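Shown here is one chain on its own, the form predicted on its own, set out as structure tokens.
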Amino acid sequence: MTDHKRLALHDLHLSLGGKMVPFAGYDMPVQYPAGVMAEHLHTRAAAGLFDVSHMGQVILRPKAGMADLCHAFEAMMPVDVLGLAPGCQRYGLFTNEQGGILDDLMFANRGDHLSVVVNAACKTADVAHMQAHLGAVAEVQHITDRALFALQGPMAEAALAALVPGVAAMRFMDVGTFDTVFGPVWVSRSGYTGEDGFEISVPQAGAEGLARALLATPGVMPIGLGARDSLRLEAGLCLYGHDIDTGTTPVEAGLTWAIQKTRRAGGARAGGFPGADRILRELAEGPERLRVGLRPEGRAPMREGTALFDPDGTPLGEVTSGGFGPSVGAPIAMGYVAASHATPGTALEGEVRGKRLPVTVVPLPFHPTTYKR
């Protein structure tokens, strides 16, 4: 027995020949007969079907106007949601007070209201806090009655357009509904592996028609948790509660991107975010340490936790993502050095069950996105 929450098609994962484990308080596929490493390079070369029904789906849905919904929900964030034309997502970061990250989410303006993902970790808490910061202007609503899949990969625009026509004419980070025979489906052309695709939310009752229709398409592959990981890794994406929380900085994350002009120090809108006085002081002044990308030497991975000294012997740091990048062939990871040590090409160490081996800083990504823009 276990207590974990099963999702919406664990018998049809488990048809499949998944091998369940606990995650984020759900029954999860960590990989099918196929193999992490298949899975990887199958998602790379042709479509990867990812069942991510644990994620938080949440509709913000304004009780006055939109405008006053965007004000409050751009409020909680260093990001600009006014700017958000309907239509479009967006990547965003809530913030504490002390500038560190209490989840990273995507948000969509769909024209009449708002719709947010949020980390399963986190979405118990991140829909109190919607709620405590927004239930004057919206109605907050945890959608609990749909399911949630990635398909991903070079192949995925022709595979779902099959089923959704209408896909292929979106670009990156666009989002739409479209009515199927497998009830409306809200989608955006965005994911978490660095290739082109899709996430589509779906009503549970055709949710595994969908996904039998999808699996059923040339190319189509189910892939889990093991390759979902590894495939973000080698995109150089974050993964909260690791490479980002409560204690990280956007600006120690290396995630400036996400902090439009607008929001920064002489925007139209500077500032009034949780943690902006460190936030905008970081982004002025350069934070004391950065996330980078690191490439060990040899074929052994250095895994989280690993300690990262300057070969003199002065601790820098440490890994918060490593193992082995299938698309790269090589050991590869992510962590936090000192923003002295930050320059890709600097040469460090990483501790190792007791041993000083040597690993490189190098640029994120490790292998290249392939977004539709």
Contents of the next structure:
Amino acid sequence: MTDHKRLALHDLHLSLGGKMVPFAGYDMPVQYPAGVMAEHLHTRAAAGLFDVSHMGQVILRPKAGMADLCHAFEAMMPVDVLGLAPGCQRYGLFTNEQGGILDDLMFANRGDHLSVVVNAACKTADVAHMQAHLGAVAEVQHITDRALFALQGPMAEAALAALVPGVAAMRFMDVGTFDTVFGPVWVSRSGYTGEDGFEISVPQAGAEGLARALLATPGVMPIGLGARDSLRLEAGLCLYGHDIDTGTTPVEAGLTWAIQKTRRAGGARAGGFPGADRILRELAEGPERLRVGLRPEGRAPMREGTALFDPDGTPLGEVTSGGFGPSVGAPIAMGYVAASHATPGTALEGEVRGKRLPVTVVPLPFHPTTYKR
Amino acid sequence: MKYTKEHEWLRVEGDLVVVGITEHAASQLGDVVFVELPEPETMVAEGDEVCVIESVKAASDILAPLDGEIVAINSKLVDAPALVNEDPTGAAWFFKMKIDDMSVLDAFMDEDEYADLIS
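Rather than the form predicted on its own that you just supplied, could I have the structure of the form predicted in complex with its partner chain?
Entire complex below, previous chain first.
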């Protein structure tokens, strides 16, 4: 017995041999019979299909004009919303008054409305947060009758284009709507593995048909949450609730690339988002600590929570995500350390089972990304 | 072969007991990426954590199944942890123990009893 929600394709996952585990209130496939390592490597070599229907899909439909909505949405994030062209998607971050991160998300300008995808564990809070801040200018629609898939890897384009020919012309972070036999699908050329690929929102009625059609395509394998996590870690991408949360700012997290010039000091629409004082100050002066890539020496993984030290014994921070990188062929980790020790090449120590083991600060990502820009 | 509740197998080899983890345990762990072995010539007590196994998913321990002395370790596992998945009951033995009284092995599960446990 479980009170976890089931994905629309629960039975398909079981029939594929998926091992189901509770995650963010859902029964989710953590792996299939191939196992995490094989699924990870397959995604990088061919294509992987991920069911990410647990994530929150939201439509923001303006009551008056898109400009009003974009202005109001900008007031929630240190991100340029007004400057995002129709047909394009961007990474965003809801911040709080202390500059902490409430959630990270993807949003897209779909011409006459915005679409948003948020993390599963935050979606109820995010919808309420958007309702509170955008309710006056937009209809906030939580979409619960669509599945969401990610198709990732070098064969993703060929596999999806065989069913939806229009997607081949898309570039990284483009979005589009396509009529298919599975219903109207909302596609973005994006993902969270570091690979080229797509995220596809499909009406629940057509979800199984689309999943089966993709899985029948040469090179496409179902991939579970386990490999999703190792893929995103190798790509240096943050997992909300682990690498970022309300206690970390976008600047500490090294997400300054997500803060466009126009929202920074001297920009046309500088500030005006929650936590602007702290975030703009950290942009100007540098934060006290930073998220860094970490390469443990040897083979012992340094998992989340591993304490990090200067070789002289001074505590510096801790690992927020860590494990084995199948494509790297070695343990990898990310964590926060004092800014004084965040330069790549810095030698640190991590405490594993009572022993201090050497670990080096390295640039992110661990594995080169292959986005189709 | 004898089996423990902690999913280890025990095989008598002359006057030694060879210890490894079962196929069931290996498949539950998933791809093993790191193995830490005890020092040879260590005296251990039943229940002591003697090995660490890390898979892509998580870390777990192997406990000493018996009181005795660890007299040999399988260093191959350190460089090739994937052996634990490939051949858990053969090439991927973890350590060999010398124990005082071989009759204590009678108390462990036999193959049928272990098959019942994991079914």
